[in-house]
Structure formats: C-alpha cells, structure tokens
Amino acid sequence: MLEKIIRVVREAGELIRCAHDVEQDTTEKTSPSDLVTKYDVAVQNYLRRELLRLLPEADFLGEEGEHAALTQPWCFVVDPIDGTANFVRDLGYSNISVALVRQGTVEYGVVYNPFREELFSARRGEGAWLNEKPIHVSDYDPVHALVLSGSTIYDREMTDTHFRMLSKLYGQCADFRRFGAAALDLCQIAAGRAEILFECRLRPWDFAAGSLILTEAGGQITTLEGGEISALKSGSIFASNGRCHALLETLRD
C-alpha cells in the first residue's frame, strides 16, 4: 500500500511541477493569507480519484471543498498543496501530504516536496524514509535546538499566545525558522534538520502524515497540553526530537 500511495503522490506532484501563471489562478478563501489556486483543486481531485481506486471503501478528508461525515474505518487525509502561499510566490517550499488513517490511527504517511524531489514516507512500525533512505531525528539538546513554527495566520485570536511561546523557546534554544508548510516542517525534524515545531492550531491534513513520519523517525508529538493528537481533528501540536520535548513544560508558565 505504501508503494502505491507513493506512486500516486509522485504523479500528482507533476501537476505542481508543471504549474504556470499561478498568481492569475489564485483566489482568497477567508482572508488574504488563506489562498487557493486551481492547482490545489486539480491535485486534490486527482488524489481523490487515484487513492480511492487503491482503497474504494475508505473515506476521503481533503483540505479543499466540503467535508462530509467520516463513517468508514479507513480514511485518506490529504492536503493537495500544503504551503499554498509559498507555491503562489514560487518559494519552493510546498508539499503534497497524504495519510492513510485506520480508526483514528495513522498507518501510512507520505509527504512530497516536488520542487526538491524529496519524498518522506513511513509505515507504522517500520521506520521512516527520505527518498527510500532511512532517517532519524537528531540528538541535539535544547540549547542547540532549531525551533520551527507557524504564525496562527488562520486563527489570529491566538497570535499573542503564539508569540509568547515563541519568545520563551527562542530564549532557551539556538534559533528559529518560519517556513510556512507544517507537514514539511515535521519532516525536517524527522530528518534531523530541526528539533522543535509548535503550532497553536492545525487542521488534520496539515499534520496527519507528518506526525507518523516524525514518530517513526524517533521523534515525539503531542498537543500543547501534553495529550495525544487526533489525526482526524484540528488541534495544537508540539513536536520534537524527543530530547527537547521537556521544553513543553516551560510554555505553560
């Protein structure tokens, strides 16, 4: 199944790689920072069709369009273009994210950045890979940690809380980055390129696939309250290489 999902995702990536005149086909959904392009829709339609051919009995939860009630044990959770604003501005940091979830547990995860041709993947209990090579989180301690985060652009009532947390982490760690695509950010931690990612609220398609890739690479992910994340519901996340996860306690002061 993982190989089949990877094949579909790579094929969908060609729609992104061949995109042109993106800004002319971009509209705002809820705000100037919440964008959708014709390619988001085209990629999701392609993924829906091809993934459900692999597992016709599964539900499909994608970012674009209406979200029907989930009634089946299996569900594909899909972000056709995570990092749409980056895509529109040709920053090269966007991805396709596909998770296959069974009864709320992510069993397969694939995150693909077609601009760098980096494909991250994982199957529960079998490790994580980058382009078929095993990956593992770093062993950096908090003092040497690189922190990644978003900026609550869709939930601005949380902005003050977010930046207070970022300030606390910045005071204890080496530096921070804000790249604009949460699924890829989780994979950066999985690959040992960064140590911490936190977000006050994400949608399931933002983190479902990346969460499995991270944990299979030896990392840890919880809510900001320290509880289990839900692969089918929106919520906060605190992800780390494991060694830095204790910093979560300092954010609650």
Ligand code: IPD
The other form holds:
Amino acid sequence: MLEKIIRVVREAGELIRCAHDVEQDTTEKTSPSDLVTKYDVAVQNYLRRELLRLLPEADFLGEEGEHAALTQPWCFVVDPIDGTANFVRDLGYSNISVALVRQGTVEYGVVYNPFREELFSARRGEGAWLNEKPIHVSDYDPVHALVLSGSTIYDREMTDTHFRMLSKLYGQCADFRRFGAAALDLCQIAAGRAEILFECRLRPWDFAAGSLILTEAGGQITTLEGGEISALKSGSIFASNGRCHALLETLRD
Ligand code: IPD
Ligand code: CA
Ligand code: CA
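Could you give the coordinates for the form predicted in complex with this ligand, as opposed to the form predicted alone above?
Full complex below, order starting with the chain above.
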C-alpha cells in the first residue's frame, strides 16, 4: 500500500511542478492569508480519484471543498498543497501530504516536496524514509535546537499566545524559523534538520502524515497540553526530536 500511495503522490507532484501563472489562478478564501489556487483543487481531485481506486471503501478527508461525515474504518487525510502561500510566491517549500488512517490511527504517511524531489514516507512500526533512505531525528539538546514555528494565520485570536510561546522557546534554544508548510516542517524534524515545531491550531491534513513520519523517525508529538493528538481532529501540536520535548513544560504561563 505504501508503494502505491507513493506512486500516486509522485504523479500528483507533476501537476504542481508544471504549474504556471499561479498568481492569476489564486483566490482568497476567508482572508488575504487564506489562499486557494486552481492547482490545490486539481491536485485534490486527482488524489481523491486515484487514492480511492487503491481502497474504494475508504473515506476521504481533504482540505478543499466539502467535508463529508466520516463513517468508514479507513480514511485518507489529504492536503493537496500544504504551503499554498509559498507555492503562489514560488518559494519552493510546499508539499503534498497524504495519510491513511485506520480507526483514528495513522498507518501510512507520505509527504512530498516536488520542488526538491524529497519524498518522506512512513509505515507504522516499520520506520520512516527520505526517498529510499531511513531517517532519524537529531540528538540535539535544547540549547542547540532549531525551533520551527507556525504563525496562527487562520486563528488570529491566538497570535499573542503563540508569540509568547515562541519568545520563551527562542530564549532557550539556538534559533527559530517560520517556513510555512507544517507537514514538511514535521519531516525536517524527522530528518534531523530541526528539533521543535509548535502550532496553536492545525487541521488534520496539516499534520496527520507528518506525525507518523516523525514518530517512526524517533520523534515525539503531543498537543500543547501534553496529550495525545487526534489524526482526524483539529488541535494544537508540539513536535520534537524527543530530547527537546521537556521544553513544553516551560511554555505554561
Ligand atoms: C498551512 C501551512 C502553515 C501552517 C498553517 C497551515 P496551507 O497550510 O501548513 O505552515 O502554519 O497553519 O494551515 O494553508 O498552506 O495548506
Ligand atoms: Ca496545510
Ligand atoms: Ca492546503
């Protein structure tokens, strides 16, 4: 199944790589920060058709369009383009994210950045890979840690809380970055290139696939309260290489 999902995701990546005149085909959804292009819709339609061919009895939860009630044990959770604002501005840091979830547990995860030809994948209990190579989180301690951060673009009422937490982390770590694609950020931690990512609120398609890739690479992910994340529900995340997870305690007011 993992190989089959990877094949479909790579094919969908061609739609993104061959995109042109993206800005002309961009519209605002709920605010100037909330963008959708014709490619988000085209990639999702492609993924829906091809993934449901692999497992016709599965539900499909994708960012774009209507969200039907989930009634089946299996569910594909899909972000057709994670990092849409980066895509519109040609920053080369966007990805397709696909998780296959069984009764709330992510069994397979695939995150693909077609601009760098980097495909991250994981199968529960079997490990995580970047292209063909196994990956593992870093062993950096907090003072050497690079923190990745969101910015509450869709939940502006959380902005102050978010930046208070970022400030606390920045005071204890080496530096921070805001790259703009949460699924890919989780994979950077999985590959040992960064140590922490936190966001006050993400949607399931932003983190479902990346969460499995991270944990299979030896990392840890919880809510900001320290509880279990839910692959089918929106919520906060605090993800780390494991060694830096204790910093979560320092974020409490
Ligand atoms: C967004 C990106 C961003 C994160 C936002 C997400 P989108 O996804 O992952 O990094 O901070 O919360 O919604 O809208 O580009 O698919
Ligand atoms: Ca997203
Ligand atoms: Ca998206």
